[in-house]
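Next up: just one chain, as structure tokens, the form predicted on its own.
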Amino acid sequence: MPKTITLQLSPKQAADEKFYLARAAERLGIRQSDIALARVIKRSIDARQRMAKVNLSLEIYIDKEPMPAPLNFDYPAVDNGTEVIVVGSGPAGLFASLRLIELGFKPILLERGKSVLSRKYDIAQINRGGDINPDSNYAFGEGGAGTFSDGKLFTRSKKRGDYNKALQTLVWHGANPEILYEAHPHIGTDKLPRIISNICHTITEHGGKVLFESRVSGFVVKNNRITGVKVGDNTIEGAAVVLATGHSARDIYELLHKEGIAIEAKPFAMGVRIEHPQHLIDSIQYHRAERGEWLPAASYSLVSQEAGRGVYSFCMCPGGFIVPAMTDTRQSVVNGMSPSGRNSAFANSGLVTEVRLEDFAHLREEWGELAGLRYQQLFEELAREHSGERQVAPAQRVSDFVAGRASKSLPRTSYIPGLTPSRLDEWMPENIGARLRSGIATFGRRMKGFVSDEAIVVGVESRTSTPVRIPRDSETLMHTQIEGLFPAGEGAGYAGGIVSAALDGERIADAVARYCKAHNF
């Protein structure tokens, strides 16, 4: 059996394989030459003290011990399998499709947007302040919103499914094996597109279909059972439908509501994206002027209670950049991401607060269960009013935002379309703006330097999660009203992030298999 040990090392020592293997051999009382294989199984940084340490856990195989089996995924051919429609190619849709193939079913994956290569052109247009294609942008297209993101893989939902299998699937499709042991793994926006394309290739190579530019415009329901979907003038039939459209597919919520298929409003969160120079966050977190070459760009995770509600950081991107995440020209929406090297001069994070049902109760009479969706839209349109032209975003220095004063100028930013000074503290809804100001002040007391003239808040971060849930039965995971309809992932209100959405997609695929077998489909 392999032996597991944990070493506490300096960042430089942890980067030197010869050094830590010698230390491991010494700890185990063996010669270094007796080590047949050493695998890093976890690596984390402890920066609580002035000198940061790396906790490195190793799995040591000693000479003559059996080696671990190589990673392998042997997907069957499903050309003649029962067809299941999967709507949306984000993590939930992709992993549902892979799992369906493992179970012998043929996924028909419908994606409203374009392939990665074509999508890159449309995203470049957005970054230059050009037109926004409502079906091809940072939210829609091959891989969904996760394709052009930081690719953070940390999740608290590991009880929902096989977390390690999800990570191994990503490695099998091209991700760096380091994601298997890093305490807070991420892939990087420069790596994710190729991995997503590889997953789609696996789906088609084994008999599934991936159809781009195929926006669902209707559902075919007979006797409360879904038998297919409409794409333009065409009807695509399947034994079941997995609905994994992501949190920005507002037209799907509106379509469900129009066709009398139950949805329900739910709480969510909105706020701003906050950006600091990376060197400032490094100095705060590592307690030193320069982080040096052996430490990664520092991150943070913050939460506080302000006037009875949570204010917290979300999707923190060290060494990253802010991007325009709107899906309509009437909106100002931003998000953050970072490349695998996290080598940008800036650090950014969503900074959001809870939005509860009572905050949009005044919209319920007209909008019903879509009231939260409308409240979100109004927030984004309000930001647009204060943003100037095209994708220029409203922004304010953090120190001015907290103090309630105008910013006469703004510092450098990673946001390519540009910023315009704006009094976010004045035009934001009070339940959001006041709590954000109070929360940032709290964080400034915990992290000296967090409230700074060098830092900015940029409007708005509104797509943290969906304001709508598509209800499903807790046992069958099927829609509570429509037989054969399986809501999945972030867009259905059951996940938050790449891995949790992927795990939810796999669970849904298992549920689909049980349903189809029970009905002899």
Ligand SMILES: Cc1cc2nc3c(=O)[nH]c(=O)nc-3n(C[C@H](O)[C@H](O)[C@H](O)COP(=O)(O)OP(=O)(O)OC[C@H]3O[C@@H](n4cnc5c(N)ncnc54)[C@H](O)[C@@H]3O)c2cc1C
The other form holds:
Amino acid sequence: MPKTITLQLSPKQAADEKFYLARAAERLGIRQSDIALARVIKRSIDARQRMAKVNLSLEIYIDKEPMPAPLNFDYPAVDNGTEVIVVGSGPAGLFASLRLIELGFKPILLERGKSVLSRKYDIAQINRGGDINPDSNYAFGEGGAGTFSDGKLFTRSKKRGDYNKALQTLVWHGANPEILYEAHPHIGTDKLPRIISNICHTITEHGGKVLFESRVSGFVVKNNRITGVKVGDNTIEGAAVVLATGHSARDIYELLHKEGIAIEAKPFAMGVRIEHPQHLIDSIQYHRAERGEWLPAASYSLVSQEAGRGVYSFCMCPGGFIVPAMTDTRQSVVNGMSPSGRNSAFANSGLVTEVRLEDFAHLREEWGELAGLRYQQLFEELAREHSGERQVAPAQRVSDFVAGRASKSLPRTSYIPGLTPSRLDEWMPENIGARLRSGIATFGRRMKGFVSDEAIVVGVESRTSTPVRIPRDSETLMHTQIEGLFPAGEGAGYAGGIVSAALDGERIADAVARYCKAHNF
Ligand SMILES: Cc1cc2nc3c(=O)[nH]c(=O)nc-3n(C[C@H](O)[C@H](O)[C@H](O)COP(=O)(O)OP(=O)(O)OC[C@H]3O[C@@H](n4cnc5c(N)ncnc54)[C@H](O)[C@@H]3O)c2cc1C
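I've shown you the form predicted on its own. Could you give me the structure of the form predicted together with the named molecule?
All chains and molecules follow, beginning with the one already shown.
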């Protein structure tokens, strides 16, 4: 049996393998040469003290003990398997497809956007203030919304086995094995595209199909059973349909609504993106002027209750960039991403508050279950009215936002299309703006320096979660009304983030397999 030990080290010592192996041997009372294999199984930073420490847990194999078997994913060939349609190549759709292959089914993966290579070009255009391709942007295209992101791999799921398998799947497809033991693993936007295209390659190599620029615009439903989907003038048939279109696919919600297929309005969250100079967050979190060479860019996670509702930070991107995440020119929507080295001069994070059903009750009569979606859209359009040309976003210094005064100028930003000073404190709906202002003031009391002239709020962060749920049966995981339709991932309202969407995709694939077997498909 390997021995497990945890060492508390300085950041420099934790980066020095020779040093920590010597320390481990000493702790175990063995010679360093007796160590046949040492695996880091967990690494976390404890920055509560003046001098930050790294807790490093190691699994030590001594001499000829049996080593762990190398990781191997043995996907079968599914060329002749039952065809299952998967709509959307985000984490939910990709992991559903991989799991379907493991189970012997042939996924036909339909993606409205382009492959990552062509998508990169469209994204560069958006950043340059060019046109927004409604099918190829930060939300749509190979890999979905997670491809050009920070690639944080966080989940609240308690199923560690499933979580570890998801991380190992990413490592198998090219992610750095460090994600297996980091306390807060992330991949980075420079690495994600290659991993995503490797996953698509696995799908096609084993007999599945991946079809880009294939936007689903209709469902083929007979006697309350779905038998296929429409892409342009073509009909594609399959034994079941996994609908994993993400929360930006408004046309899909509208289509379901129009076809009388049940959807439900649900609470969600909206707010702003907040950006600080990274050195400011480092100095607050590490209690010193300079973070130095060995510590990573610092992050934070904040939550408070303001006037009876939660206000919280979300999708923090240390050393990152704010990006234009709209899917259409009529909106102003921002989000965040970071490269693997998290080495930009800025720290950004979503700062959002709950939006409840009563906030959009006035839209219910006209919009029915799409009322929350409409409320979200109006918020984004309001932000657009206060924006500049193209993707120039409205922004205010954090100190001014909290104090309720105009910003005459703005500090430097990571947001490439540029910013225009705007009174976010005035034009945001009261239920959002007032809570954010008092929430930020609360955070400023906890993190001295958080409310700063050097920091900005940028409008708007509106796509943190979906305002619509596509209901599914809790046992079969199938749509409550349409047989063979399996809503999955974030857009269906059952996930939030890359890993939870991936895990939901896997679960849905298992449910599809049960359904197909029960019906001999
Ligand atoms: C900039 C940014 C940064 C983010 N950073 C992180 C992070 O660091 N960590 C994290 O956990 N989460 C992050 N997220 C959120 C994360 O990306 C999502 O939670 C996750 O991608 C949801 O997965 P999904 O598969 O459910 O949907 P999506 O990823 O949204 O994928 C849906 C896919 O369906 C396709 N599609 C839509 N409609 C159709 C149609 N009609 N026909 C065919 N295809 C269609 C879309 O093009 C898209 O590719 C970030 C999001 C953004 C935008």
